[in-house]
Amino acid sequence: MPVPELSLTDRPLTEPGPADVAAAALLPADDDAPPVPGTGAVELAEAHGVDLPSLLARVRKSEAAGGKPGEVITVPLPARTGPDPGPVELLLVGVGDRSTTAYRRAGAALAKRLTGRRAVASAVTDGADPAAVQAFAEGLALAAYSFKRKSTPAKPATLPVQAAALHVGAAADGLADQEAALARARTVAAAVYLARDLTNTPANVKDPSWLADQAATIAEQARLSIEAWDVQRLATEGFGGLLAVGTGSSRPPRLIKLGYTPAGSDGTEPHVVLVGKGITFDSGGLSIKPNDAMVPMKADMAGGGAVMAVLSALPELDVRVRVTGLVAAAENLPSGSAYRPGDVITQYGGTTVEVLNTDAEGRLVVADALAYADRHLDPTVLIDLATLTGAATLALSRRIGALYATGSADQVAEALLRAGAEAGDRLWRMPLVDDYRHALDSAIADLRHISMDRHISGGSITAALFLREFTGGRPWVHLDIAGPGKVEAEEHEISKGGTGFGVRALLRWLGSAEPVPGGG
C-alpha cells in the first residue's frame, strides 16, 4: 500500500469538504475534570448541533477517555447533502502532554480508527509547531501500513485511510516550516514503508539476487551509485564469511554497495558507512532451528533492508554528509555443500575464524562488510544494523534495540540515542565488556565466532566484541535489532511483522546539523 497522501489545509473544518471524517485534539484535564476539546472541536460540533462540553462531561464520568495519547472518542455527525457533504464523524484524539511521542501516538490511533475511510481533515496538531506536525503525520502514515499478498482485492471497509489534510490557521506563523516538516514526514514514512516491504517479502521471492535488484531500482530512483558483487567476485576478492554462509543454498550470496554524495560536495564531508545484515532466510544451516523459530526468518535481513531504505531517502532530505551503505546478503540453508560446525574460514582481510554454530551466521557476513569498509572506504564512523542475537531480545524486550559503541564513537552513540528517542526507534546502550573478549579465543584459528565459556552468558556482548575485531579500530556503533526489527503484534505506529526499525533514528541523526562530531 502507498503512503497516505499528506497535505496541509487552512480550510475551516466546519465547511463542507472531501473528507468524510474530521478530527480534533482532546487534552487531558486535572483531577476529575472532563477532558478539554482542542482547537476547532467545539466549533465543528456546534455546526452539527452537538453539545460537546456536555458530551465530554458524560464521557469523563464513565471513564471512557481522558485525553491520553491514543484515546479516541467518536462523535457521529448528521450527514449533509451536496457534492462535498463534509464529515459524518468527529474523532476526538487524545494528545496527552503534546510531546512529539504523544503526537506520534495520536496520529497512529487516528489511523487505526480510520480503516475503511477515504480521507480525514485533522486539527489535532498544534499548527504552530512543525515538530508536532511531523510527529503526528508520521504516526498516522506508519500506522496505516499494510502488507498483503492475497489473490482477491481487499474490501473497501478494510483499507487504510488514503489521505489526510492537517489543518493550520490561515494566519499561522511558519507555514513554510510546517510544509517542510510535512515533507520530511512523507519521506521518512516512505523509507520505513520500503524497509517493511523488503522485510515482509516472502523468502521464496526474496533471495540475495532479488535484494540486489531492489537496490538497483532504489539507486535509479534516488540517484545513488550502486555496485554489487556476484559469487565469482566474492570468491576472487576473499569474502570468506559471505561465501561460507551462502554455500549451502543454490541461490548465491551478494554484497551490495549503495553510495550517496550530497549535492555540491567538495569531498571534505564526513563519511558515514552503514552496514546491514542481509540474511534473506535463516534456517540455521546445519545447526538447524526448530520450525517455530524458523518461520519468521524471512525477516533476518531487516538490518540490510533498513540500510537500503535510509539510502533511498537521503537525496530528498538533502543530507549533508556522504553515506555508503553495504548490505551483506546470503541465504543460510543446510545441504551437502553447507558449511559445518568445526570449519575454519578466512574472513575478508585474512582473519581466520573457527565456526562452532552455523546458526550464528549473521556476524560472519557483517564482519566481511566491516572489514571491507575499513580497508577501502575510509569511514569517519562505521555503523552496522543486524538482527543478530536472541540475547539482546532477552535483555531489552522486542521494543528496544541494543546499541554498542567504541569509546571513539561516544558522541555518535549519544546522538543516536537522542535521535532514536525523538524519532520513535528506542535504543539502549549496552557495555562492550573487554573482560569477555577471551571467550572468543580459538586454539586453531585467530578467533572463534561464539563464546563456549559457560561462565560468560552475554551472547549479545560477545557478538559485538566479535564484530569489533573487524572495524580496524575506527569509531564504530553496532545496533543489535533482533527484538524490534520484527514483532508479532502492532503497537502505536509499529506494524506487525517487519517494522523498519532503525530507519527513523538514522535519518533523524543524519539530518541533524552535526551528525558526525569531529568529522571532516
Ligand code: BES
Given for the second form:
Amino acid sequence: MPVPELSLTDRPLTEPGPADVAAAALLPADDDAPPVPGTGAVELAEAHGVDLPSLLARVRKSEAAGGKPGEVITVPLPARTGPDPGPVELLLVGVGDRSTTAYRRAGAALAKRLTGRRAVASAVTDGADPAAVQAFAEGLALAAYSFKRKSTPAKPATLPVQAAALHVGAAADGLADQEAALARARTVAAAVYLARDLTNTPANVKDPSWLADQAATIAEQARLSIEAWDVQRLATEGFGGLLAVGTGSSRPPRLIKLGYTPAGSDGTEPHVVLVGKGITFDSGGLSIKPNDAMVPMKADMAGGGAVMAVLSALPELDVRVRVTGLVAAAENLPSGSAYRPGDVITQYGGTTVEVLNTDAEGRLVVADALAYADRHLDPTVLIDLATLTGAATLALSRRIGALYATGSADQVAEALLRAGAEAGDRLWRMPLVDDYRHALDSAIADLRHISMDRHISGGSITAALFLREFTGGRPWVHLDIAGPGKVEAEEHEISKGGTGFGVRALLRWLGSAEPVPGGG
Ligand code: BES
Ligand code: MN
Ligand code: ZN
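Can I have the other form now, the form predicted together with this ligand, not the form predicted on its own?
Full complex below, order starting with the chain above.
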C-alpha cells in the first residue's frame, strides 16, 4: 500500500479543489473559553452557510473538544451542486501546544477520520513552519498505514485516504523550505511503511532468502551496494552464531549487507554501521516458547527490517555519511538438526560461547555481525537494533526503546535520544553495568550467552553486556526494541503490528548536519 499522495498549496482553504473533506486547526483557549478556529476555518464554513463561531461557542471543554491533539470536531457542510460540489464536511483538528508531537498526533487523528475518503484539503498546520508541515504530514501518512492480505478487495468505505493537499498560505520567500519538509515526510513515511511491511509479512512467506531478495530490490531502487552470504559462505568464513541458530530450519540463514556512499564522496566521511537482528521466526528452538509467546515472533526481524528501511531512504535524504547495513537473518526452529542447550559454538572472529537456552538466539546472530563489522568495516560508530529481550519490555513497556551505549559513543547516544524524541521514536538510556559482567563467565568456553546466576537478572542489560564483547572496543550503541517493535493496539501515528520503530530516529539523526562528531 502506497503512502498517501502529499502536496503543498498556497491557495486559501476556501478553494479546496477536488477534495471531499476540508480540515482546519482548532486551538485550545485559556480556561473555559471555547476553542479557537484556525486559519481559514471560519471563512470556509461561512462560504457553506455555517456560522462556525456561534457553533464553537456552544462547545464546552468537558466535551473532549478543547483543541487538544487527537481531538477532532466534525462540522457537516450543506451539499452544493455542480461539477465540483466541494467538501462535504469540515474537520476541526486540535493542535494543542503546536509542538511537533502535537502536529504529528493531529495528522494521525485526522487520518483516522478520513477512512473511506478520497482526498482532504487541510490547513491544519495553520501557517508554514516547515517542522510543523513535516510532523503533520508524517503523522497523517503513518496513521493511514494498513497491512491486509484478504482474498476479496476492500470496500471503498474502509480504505485509507489517498491524497492530502496541505494549504500553508503564501510565504513571501516562496515555499521551498516547506516543499523540502514535505519531501522528507514522504521519504520517512515510505521507509516506515517498508519496515512495517517487512515486519508484518508472515513467516511462511518471509524466510532469510526472501529477506535477502527484498534487500536486493531495495538496493536496485535506491542504488545501494548489496552483498548476501549464503550458508556455504557463512560456514567457510566461520559465522558460527548464524549457523547454529539457523541450523534447525530447512530455510538456511543469510548475512545481508547494504551499502550507501554519499554523492561526491571523497572516502573520508565517517562510517556508520547499522546491524539488525533478522530472526524471521523465533519459535525459541529446542528451548521452545509457549504458543502465546510464539505467535508474535514473525516480528523478530523488526531490527533488520528497520535497518533495510533506513538504508532505502538515505539517497533521497542526501545523507552525508557513509552507512553500511548488516542484517543477520536466520529462522530459529526446533528439529533433528537444531542446535541444543549445552552446545559450544564459535562466533565469527573465534570467540567460543556456551549456549544455555536456544531462545536467546538473537544475541548470537547479532554478535557475528558486530564482530564482522569490527574486523572488516572500520566503523566510526556501530549501532545495532534488535528485538532482543522480553526484559526490555518489562522495564519500559511498548512505547519506549532501550538504548545502551559505550562511553566512547556518548555523543552519538545523546544525539540519538534527541532525534528519537523529536521524530517520535522514544528511547531511554540504560546502564551497561560492569558488575554484572561476570554472570557471563563460562567454565568451558570464553563466554556464556545468558546469565544463569539468579542474583543477576536484568536480562536486557546482560544481553547488552554479551553483545559488547563483540564490538572490539568501538563506539557502540545498542537499541533493544523488543517492546516498541511491534504493538497490539494502534495509538496516534503508530499502527497495530510492526511499527517500524527506530527508522524515524535513525533517519532524523543521520539527516542532521553532523551525526558523528568531527566529520560528515
Ligand atoms: N525475540 C525474543 C525477545 C522478544 C520477546 C521480543 C518478546 C519481542 C517480544 C528473544 O529471542 C528471546 O526469546 N529472548 C529471551 C531470552 C531468554 C531466553 C534469556 C527472553 O527475553 O525471554
Ligand atoms: Mn528467542
Ligand atoms: Zn528472538
